[in-house]
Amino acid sequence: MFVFLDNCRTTKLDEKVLDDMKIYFFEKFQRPDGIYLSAQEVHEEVSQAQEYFAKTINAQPEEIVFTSGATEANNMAIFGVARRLKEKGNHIIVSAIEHGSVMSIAKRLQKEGFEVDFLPVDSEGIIKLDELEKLIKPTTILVSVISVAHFVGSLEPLKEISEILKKSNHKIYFHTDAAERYAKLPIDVEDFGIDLMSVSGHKFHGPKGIGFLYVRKNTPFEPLIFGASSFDKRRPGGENVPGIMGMRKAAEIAFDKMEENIKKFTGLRDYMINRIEKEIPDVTLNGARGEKRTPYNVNFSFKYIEGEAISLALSMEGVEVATGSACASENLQPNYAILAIGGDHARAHGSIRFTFGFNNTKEEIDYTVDKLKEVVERLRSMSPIKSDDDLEKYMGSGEELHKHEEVDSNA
């Protein structure tokens, strides 16, 4: 059996989506900025897609900007507002568990002279609202908090964040990376008070290389790239029309089954958590439980062994999962999200993330847990660390711990 449980990284394209996209490769292949009739027909359909996406988040069509995905959208949103408003303020707040793209942007802004504070989270991976209030300054211009903690699966209190920002005596713009929430859980930009929001199509069985950025009307915004006239001057260049239409189809399928999927995967999530906690000793659930956790994420740390080794061993059994950060699992650095929730290096290195796509089944979850039990037992029997005392000894020596990592990663 093959089981893919790294759907937070990407998802399998729905065949219905591909069918819709083919039309825009071979028949309606024109760019929407042409003046001839066939191009104007494409323009109308792209505009209708813009209207559709706006409707799904309670926005206006002109507030939707198509991008290559959430990473580009994050760059457009944060750089766009920060650089435009630098003369009014240079202070930005981002959460300590942002996706790597936002973390990279924050580091770049620091080099450009911006002051960046990293908002701490609690032991469940949920941002501390009282700390947010303390961090706000007269120079604060932007706050960026991810909608769903992409590694540990906790749902962030978006509405509460916006309410705090509204209390400030000056406008503070609110951005959220919603790549792991859009089309999976409801999100209303008006109700939540969101000014900018990033979305990626390949996170809900749409095509790769397409996404959108929501930019609230009248939000100060400086484009990242410049070019000739196009469908949207905020993001010039030839539009990925097949991608746009494929993303729309994927969203239509997802929203049509949203309630059904939420119920199904909440059950599968809790079923998997219960099985692992009952059947595998020395494990720690990372992130929140119940309603504070997305239905699509299960994350555990396994004592005395490396997550890299678990991932490789599971892969040999046909189960593919993530360890460490979704975009940095190739290195042995401790996962920053686990450290942010109070975990130590051993807990971070021993973490595994299982994330569901719309097609995963209970049979696949059972197969995964059965194989996981075998893998954990086998790796622990090979590990030089058998107890907390052994772990403390190894943690006390960076050189010895690194050797341990190499051994486990090659197991």
Second form
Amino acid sequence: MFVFLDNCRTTKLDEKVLDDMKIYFFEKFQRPDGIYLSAQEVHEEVSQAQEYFAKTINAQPEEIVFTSGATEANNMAIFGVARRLKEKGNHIIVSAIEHGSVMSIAKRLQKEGFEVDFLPVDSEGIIKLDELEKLIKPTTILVSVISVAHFVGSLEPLKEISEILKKSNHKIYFHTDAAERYAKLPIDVEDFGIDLMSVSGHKFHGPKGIGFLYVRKNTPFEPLIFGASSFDKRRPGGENVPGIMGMRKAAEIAFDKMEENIKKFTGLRDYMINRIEKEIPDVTLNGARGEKRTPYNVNFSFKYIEGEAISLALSMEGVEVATGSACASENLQPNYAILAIGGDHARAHGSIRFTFGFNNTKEEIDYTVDKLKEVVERLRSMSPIKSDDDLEKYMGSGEELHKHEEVDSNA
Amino acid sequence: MFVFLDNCRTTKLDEKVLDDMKIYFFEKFQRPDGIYLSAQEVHEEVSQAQEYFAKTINAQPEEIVFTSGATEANNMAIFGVARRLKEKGNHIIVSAIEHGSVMSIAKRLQKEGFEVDFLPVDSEGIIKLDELEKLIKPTTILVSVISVAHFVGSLEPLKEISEILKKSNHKIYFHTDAAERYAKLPIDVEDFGIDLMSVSGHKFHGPKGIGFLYVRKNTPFEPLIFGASSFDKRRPGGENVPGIMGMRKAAEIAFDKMEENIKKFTGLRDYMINRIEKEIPDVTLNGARGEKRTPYNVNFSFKYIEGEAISLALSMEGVEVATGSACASENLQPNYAILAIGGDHARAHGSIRFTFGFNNTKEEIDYTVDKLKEVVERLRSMSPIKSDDDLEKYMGSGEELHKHEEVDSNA
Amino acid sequence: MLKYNELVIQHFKNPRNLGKIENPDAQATEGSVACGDMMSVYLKIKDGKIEDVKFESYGCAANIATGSMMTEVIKGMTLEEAEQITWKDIIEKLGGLPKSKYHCSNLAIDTLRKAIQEYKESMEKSKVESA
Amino acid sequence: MLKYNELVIQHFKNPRNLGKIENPDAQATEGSVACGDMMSVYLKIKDGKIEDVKFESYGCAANIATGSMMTEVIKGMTLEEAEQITWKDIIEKLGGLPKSKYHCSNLAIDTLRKAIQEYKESMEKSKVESA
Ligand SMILES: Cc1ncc(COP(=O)(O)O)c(C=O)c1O
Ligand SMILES: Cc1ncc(COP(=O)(O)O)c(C=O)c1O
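Having seen the form predicted on its own, can you show the form predicted in complex with a further copy of the same chain?
All chains and molecules follow, beginning with the one already shown.
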């Protein structure tokens, strides 16, 4: 059996999405900036897609900028506002569990002379609103908080954040990386008070290489990419029309079934959590339970063993998942989200993330838990660590990590 | 009959390219950074694609960075080198007939405190090497010259440029926007002495929204987009694997038939030029003849009439082309390439660009010229301008252009 | 840019009242080649009414279509009525134009008004002369 | 990251010489939980030769596979031969490892050398003691 449970990294394209893309590959392959009639038609259809996306989040069509994905959207939003407002203030707040792209941007901004605070989260991965209040100062220009924490699945209190920002006597712009929320849970930019929002097509069975940024009207903003404007001055370049139209189709499918999906996956999520907690000893759920957790994420740490080995062993059984182990990360660091919620290195290394796509079934979840049990048991039998005492004895400082990195970069 | 002759703006996807993309939409939809076996396979295949592209231009695999297209590649290259080397020198030279993206980047650099010189071209659209020599100074860090002028089709002397740059006693990096050359005419980055080169997939029947930047090893360079690195630190974000693999297939098809294509389209180009010059009075060929012109471009100005009307009328006959008329441009300015080669506003407004895709046929060219004759005749019959005397009388200053713009932006 | 609609296309394809009027009662040419938009309007006027109108255009499709529509609209009108016509009226009659083409609709009205104005001035002058 | 090859996968799936040796002649544990990579090596030594070897691993697939391969390679070797084995040898024997996993192959060798070293030291000590 093949079970893909890494849908937070990417998803399989929906077959119906390709049907729509084909039109723009072969029939209406023209770009919207041509002068001929077919191009004018493409222009109109891309405009309609813009309108469609705007409607799904209660925004205006011209507030939607198409990008190559959420990474670019995050860059465009955060650099766009920060660099533009540098004169007004240089303080930015991002949460401690942002996606790597926002983290890298934040670090880059520090280099450019911005002051960046990393907003802490509680043990469930939810940002601390009172800390946010404390961090705000007259130079704060932008706050960026992820909509749904991509690793531990916590739902961040977007509306409460924007209400705090509104209480400030100067304007603080609010960006959210909604890659894991859009098309999966409702978003209303008016109600939530969002100024900028990043979305990625390949997170909901749409194409890779396409996304959009919502930018509220009159938000000060400068482009990231300069060029020959055609459809949209804010993001020049040959428009990825098949991508846009494919993402539209994927969104339509998702919005049509959103209620149903939420219900189904809330059930599956809790079913899976229950089975794992009942049937596998020495596990720790990472993130919140119930209402505060996205229906599409389950994340556990398995004591005494390491996540890369777990996920590779699962993959041999046809089950594909993610891990927070240092060994599976590019920079050989344990997952910072686990550390942010108060976990130690072992908990990060032993963490496995299961994320649902719209087509996962109960049968697949059952198969996954069955295989997981076997794999965890087998790996534990191989491990020199058998108890919490062993854990403590062999914990070490984590300093060796850096030694590893050196070896790696010399290799 | 439907004849698409705006292949320099974009091309129709090759059916065989979609076959390859489908594998990565549905079977190997995983991203290269997953820990499971399928992702490792995808990683390997993306690496092989990188190797493939490198080989096509005589480069090393790690010198290829995938981007969302040539616009992003141009931004990455020029900003990447310029901002990084700002301390060493702030002088940049770009040709007067660069693509709009390079032009916008150059203007942005001026705002950021760089000194930018626009290298003039001769009446055939070929940059003046002696002027280049004169423009170089100790603060010059980067020169960017398009490989094939996208509007008038002139082949720029890349090797001669790099030889001039090498004569300088400090390193001057050489970037070329090869969107209109790659996969159409041979490129050897070693032989040509290129340090950075932009390529776009949708210019040779590959997918939209994908391209690459060649960056010579050890070129000082900073990323444009920051994020969670997965396949490539220099351009993080969810990799557009179907795009990459589709672009690879399109390149393979193009390189397999390159010699044949060059021969075929050199013939078709000259056949078309001949027919137009013989059968339609009062026309001016824009750009060079023979060896100095790309096989894939024909560009004429038709006196006494305006290009938007010509191209729209052609489009009603099924023929899709581009024009340098102000009325067809976003900013309501006459095409700067025509002005750069010494043409006046009328010649720019009356210019029509025909660019070939690999599937255009002689029959299509014949149909196009036949229709063109009719359209030009009809529009001339409607025009109050019948002679060069009229032209002179009604030329005006072009100042009214700005009046128009105001009306437009108030609308 | 947005799409040209069917009616605009029709007027571009088959412009009404195209051409010159020999010995017109009024005529004007506005715009310029440099800016890529030019129009000539010719009027035949009788008893203060526009009896006939023709136009020529150097310009884009929107220019041609608005010229065509303008001539249709004003034919038979009094000069005073014709002077009241605005570029917005013409766009409306055409069922809309792409926003980036709004400015083109100006030229047809400008040229018409210029022609009427010149006609009126020449009338004044001939009155004065004959007085 | 590059792909794990078939042989690595085989060693990960079915590690050779897995487990503990009761009353080993030498043993060492290297790495740490914090850095996500730990190994224990147990040796049975007779006449300066490695008669038996077993290992346990807390770590990634590369760690497990290199542990497995290391034990296969050194079994039957003299201590001196075993000490000469490098992480590069093990990677070679495995038909290569993804570059980002090179560092994992270190641990198996480090732990082995530590065990041998401790064995030698304890021999020295017992010599001194019996002397
Ligand atoms: C010469 C040249 N450079 C850059 C581009 C932009 O390419 P892309 O659409 O991939 O951003 C184009 C095409 O529009 C081009 O012709
Ligand atoms: C929360 C979050 N933000 C951003 C991204 C990056 O999206 P993209 O792959 O479209 O650049 C991802 C996915 O990797 C994500 O999960």
